[in-house]
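Starting off, we have a lone chain in the form predicted on its own, written out as structure tokens.
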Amino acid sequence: MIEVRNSDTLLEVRGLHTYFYTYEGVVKAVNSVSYRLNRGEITGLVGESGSGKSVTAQSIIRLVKAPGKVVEGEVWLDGQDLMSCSEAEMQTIRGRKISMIFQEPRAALNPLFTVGDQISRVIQLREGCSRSVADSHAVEMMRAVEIADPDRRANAYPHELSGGMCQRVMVAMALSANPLLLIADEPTTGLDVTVQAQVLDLIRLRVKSAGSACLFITHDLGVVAELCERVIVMYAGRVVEQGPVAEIFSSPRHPYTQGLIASTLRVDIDKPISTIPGTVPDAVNLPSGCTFHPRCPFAEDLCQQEEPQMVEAGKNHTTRCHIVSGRIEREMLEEAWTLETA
């Protein structure tokens, strides 16, 4: 059985490794990732493209495709070990206990069935209700995500809808299942601001009222600040910082988190936007030591030689940095990114 240290914990990921075996070498897309999601909470997962966010989500629901493979780690959902489940068991869990809003809605929707039929099937699977009841509920869910004329749109096929409309259908389908765990991978991509706010409110309401949990994957730190209670920051396949949103936004401890926040446009303060120099490293040839050291304005010799471990940075707040751990005696300045990149 899972070692329960917090009764509110719904999902626990422990030491997850997901690798892709390519001709160029082994891509360590997810490298020793650990975190928890609590009931009734929305947790943001942020990082640049290529940091491993989407692969982490695919690993949880066991949908990593070849040449990728989960090579190590544990995933526990409500006391159930998902890594030991058969594929038949996982097919039951997906849609009933876990729902996912995929980043590419057209690829996730079945082109051979109408969107209303696809939502209705999810409702029938979850509720065991009649087809007519499920169809009515499907239309109501489409109306909830601001799909105009849902009675007519329910009879449309995915190719007949815009990308933004397909994204709303995916949100409706995921929420129709009333899952224990909702994984939302860039769920507001392609949506206008008004619909985005509606979708975020709907996700918040469902998670809070059902006591479920949501892993919200996004590039938008503004959405994280508004929607989430906790945030996990990933870089080059690793978690580099995690903790309460308010604390991390007000006092980020990892240089990468500081850089992400410094590069976000804010209208409430008069401060120039900076950028993080360079790009996420090649996952086949990761830098030695701290993988962020080639882009870090604070890096010293130890950062190139030794990989930092996760250390406490506050209450329920951890980070992976030699400066925070005290291995390097240096102060991280909030203004460093502006000074370095001005």
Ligand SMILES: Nc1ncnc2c1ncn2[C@@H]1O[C@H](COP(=O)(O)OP(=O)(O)O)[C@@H](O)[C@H]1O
Given for the second form:
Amino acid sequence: MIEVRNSDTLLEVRGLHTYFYTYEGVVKAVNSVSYRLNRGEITGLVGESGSGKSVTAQSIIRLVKAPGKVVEGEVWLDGQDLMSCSEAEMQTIRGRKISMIFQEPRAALNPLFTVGDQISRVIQLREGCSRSVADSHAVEMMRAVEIADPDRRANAYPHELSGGMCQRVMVAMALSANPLLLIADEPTTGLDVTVQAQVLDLIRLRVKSAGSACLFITHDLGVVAELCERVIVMYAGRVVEQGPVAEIFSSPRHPYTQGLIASTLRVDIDKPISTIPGTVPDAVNLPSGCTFHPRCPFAEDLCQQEEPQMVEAGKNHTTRCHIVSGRIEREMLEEAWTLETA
Ligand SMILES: Nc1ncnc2c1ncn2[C@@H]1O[C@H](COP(=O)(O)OP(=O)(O)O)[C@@H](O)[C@H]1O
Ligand code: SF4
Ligand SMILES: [Mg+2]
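Please supply the corresponding structure for the form predicted together with the ligand (the preceding block corresponds to the form predicted on its own).
Then the entire complex follows, led off by the chain already shown.
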């Protein structure tokens, strides 16, 4: 089924709901999430641990594990409705159109093949080239992700390499596929700062030159500021704010986004200016109304009673808060996010 879309949009997620049916109750890990990813752009997906970032990514590629299930929503990739594809079609799409760099690289690599072989197979599939040509491309890709002595390391099995090295192999494999969509879930966790910068450069270069789109999941807002054009902020399974990076960093409208930015390390003063009080709510018993209300310094009665709807906060910038929508009249004072410095 082909549908004509906005030509810049590569991926569109509409009203996605992914729930886990556990003994404790239903976990609404992804709750009515909608967004678009544009060609040639890197979009950051941020939020504290447990906010639903990884499950969102797994839902797109239809790899949510039981007891989880996508219960509602549409995912369109380049005019193709992924939710109505057969499992066989999805396998081809995962190999050729979407690549994923997982948080846990060891789980994603095949223990039975050398890492060089695994990268080479991806290249053979894409290029239809001979094995020996693909093998030498694979070594070049390993060099590009700063794996020293790649000729020798290509013959290593995953268990013979460190976690950081496996991470780089995963990046090399994902980028070798030249995917339309690259999903990177905390791809630089565990890498040292220099290698991290090189991996990010490589991702940027690939996305820009191939005109693909990238969903970059991270808890590091510094990386988002440096790498991404757009950012999506998730809290307790919901998108609470999304828009252009420059605008969201200079004037965040949702209190949670403000809190996240205030709690990142400020280089000029060598510490964050604040921390967000409290913790992410229990996913089975989410607070009523605005799920952020128990932690929000601006919360009023309405926040406990009614869930805010998504509203425009600027050009291509939306958020979900009763103050921004004008239902509550009050100012969001920046001082609310300043640490007491005794
Ligand atoms: N297998 C599972 N069973 C039950 N709940 C799960 C499972 N996997 C994830 N969840 C729940 O889904 C929510 C979102 O998880 P996740 O997407 O991994 O968060 P993030 O990647 O933002 O840290 C969490 O509340 C988590 O407890
Ligand atoms: S709706 Fe209320 S509780 Fe939620 S973020 Fe806005 S002010 Fe805070
Ligand atoms: Mg995660």
